[in-house]
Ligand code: HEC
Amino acid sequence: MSKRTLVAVFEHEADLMRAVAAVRAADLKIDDVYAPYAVHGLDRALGWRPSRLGWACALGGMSGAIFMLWLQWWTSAVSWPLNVGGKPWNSLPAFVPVAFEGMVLAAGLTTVFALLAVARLRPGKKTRPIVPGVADDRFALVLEEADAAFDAAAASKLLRNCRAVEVSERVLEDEFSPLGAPAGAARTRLRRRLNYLLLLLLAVVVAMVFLTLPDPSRPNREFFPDMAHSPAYSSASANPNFPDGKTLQSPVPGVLTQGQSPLHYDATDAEALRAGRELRNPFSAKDAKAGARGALVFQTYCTPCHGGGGLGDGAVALRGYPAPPSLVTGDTTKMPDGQLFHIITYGRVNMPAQSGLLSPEDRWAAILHIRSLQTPTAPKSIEAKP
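Let me see this chain alone, in the form predicted on its own.
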């Protein structure tokens, strides 16, 4: 098939835009426009609708994300589930990164293939520039002579008035017409057959993947089984892995964690009394900064058991854990700061050692806050703010 056209060539973008407006005002049919670069506003001047490639991109992206979520669920929970440290097979958060990458990949490929389909581009397609230099520094406007009433002379005059440097009538062959040269037509047919063969091979591979059923006689592998089946020890049963039978261990004697200074006292009641006689709190009650820090430390680490006011009514104690003694009455009020520091460091009865969580400065600051709770005017509960 072929069609008669009128081709006008321009040297400037402004002349092309002026010609498009004049041609549309004259109700002539524009077949196509060629430019060496994207001309802003040309689509609106031609009256084109907004591109639908955005919809293709969105649909492709959503399809890719849904497919990757399904593929990960099917492989992880249905086809070949693996027990990795007791984690659930159908773990949606673990699927998000791959689903996101699949969404981006599918959106990009869909946009490219949609563009190729709309532009009717294919591998091996031969293209000839309608005007020499149209891809470099010239612009072309093609009018279709749709019927016998088309006045080529009047249209040519209109285009020349818009500063067209060249106007000519041409017969354009349809893009699906065979190439003139037999060798070119043979190469095109060969490329088409090769593309069809590759698509067929891809379809066969995909079908084999989905039709191959898993072998139920082959057991799945289990990674990190100690994380999923680790033995549990209650308070009534001793942990055989440690000499003292306790699961919660204090730091190894003689080993200092980063930022800690050595404390030359053993974890005994006698040593706690000695610490009470020898150690002094480096902070004073008038130190507002240390008091605020102590309130924050107490609120963070002590409130769950001792409660906001130190009465031993914390959330943990209210839910069945042995309640600690009150910090504002009884023997605690008579203990020196050094003895309290020893207890916080090494722990006592049900209270674990806090030396691995709190620096010596934070322990002294917490003691300063405990002393403030023991004053007669102290509130029964307190909310610390950083």
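Now that you have shown the form predicted on its own, what about the form predicted together with heme C?
What comes next is one chain alone, with no partners or other molecules.
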């Protein structure tokens, strides 16, 4: 959009101010004023409304503060609540400084970007001064020749009376500033160079895609692994620091794990008899909870050989494994609990030791179940239970 204007040049601020007053008194339309510095009081002389950029500042500041408050609350109280010195999840007073900084940062940046947007300033924008020296010590007053009634000669006279050093009629291209498009050739050259650069970038990106093509047999390339990988050996990985090459070391022989009480017996029949004399079942036959646990343990660990009813007809035995004797008749009924515990713990002939699989409590509970199988009122197997 172009418009016809009258451009007057002044050398002194006072002349400009007087010209502005005179022009406004003559009811002429001022398009713009160009000055090397922010002339104090000129906005009032021109009768311009104060800028509304203050709203941008207020809005930006409020959003910055609210966002930072929310972020601090959400990260500290919702996303991953970490106990820091026993402080509450929502430590509002501690969130004030950062919320304040967020407010200032957002308000400042919003205001400046809003200025650049409304004043149409951007990096690399080409500009020609409306008159030479307007960035140095000259002032230019631009009157808009709004209609045919505009008397250019009279206006020039008025301006010269106010000591305008130069008055000329000009056609300005843009609404605010006399910007022409920059010389075509230079711009094309710049565009072409930019194109080459982008093409090169594209080629590099495509090449990178092929170079880093995922190999499904290997983990993907990681650019920012952060703290995903611990320098420690994982328990199942090989470890050169131990003679046996394992990371997870077995405990030193004889070590007791936590909560375990020692058993001082050898794996012999004589010792089994001694255990029969010395050990007592910690659970009573009336203990329903232990009984249920024993039934579960027996079904899980013992039925494959001993069968559901303890008759020695488990699936393994039917397929040729030396069949165990019946647990519900004969010798077993006469053995004291302690002896059974010894046999279960240390094993006997074809009966494997269960100490590595079952806790002492579970072994005693299993014995409780065997006893219940031996009493005639008991159901023959747990499958028979409702």
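By rigid core we mean the largest C-alpha set that fits within 1.5 Å across both forms. Residue numbers count along the first chain shown, from 1. Values in this document were obtained by computation on a predicted structure and should not be read as measured data.
Point to revise | Core fit, then residue 305 C-alpha moves 2 Å or more between the two forms | key: Passes the 2 Å threshold, so yes.
Point to revise | After fitting the core, residue 293 CA displacement of 2 Å or more between the two forms | key: Yes.
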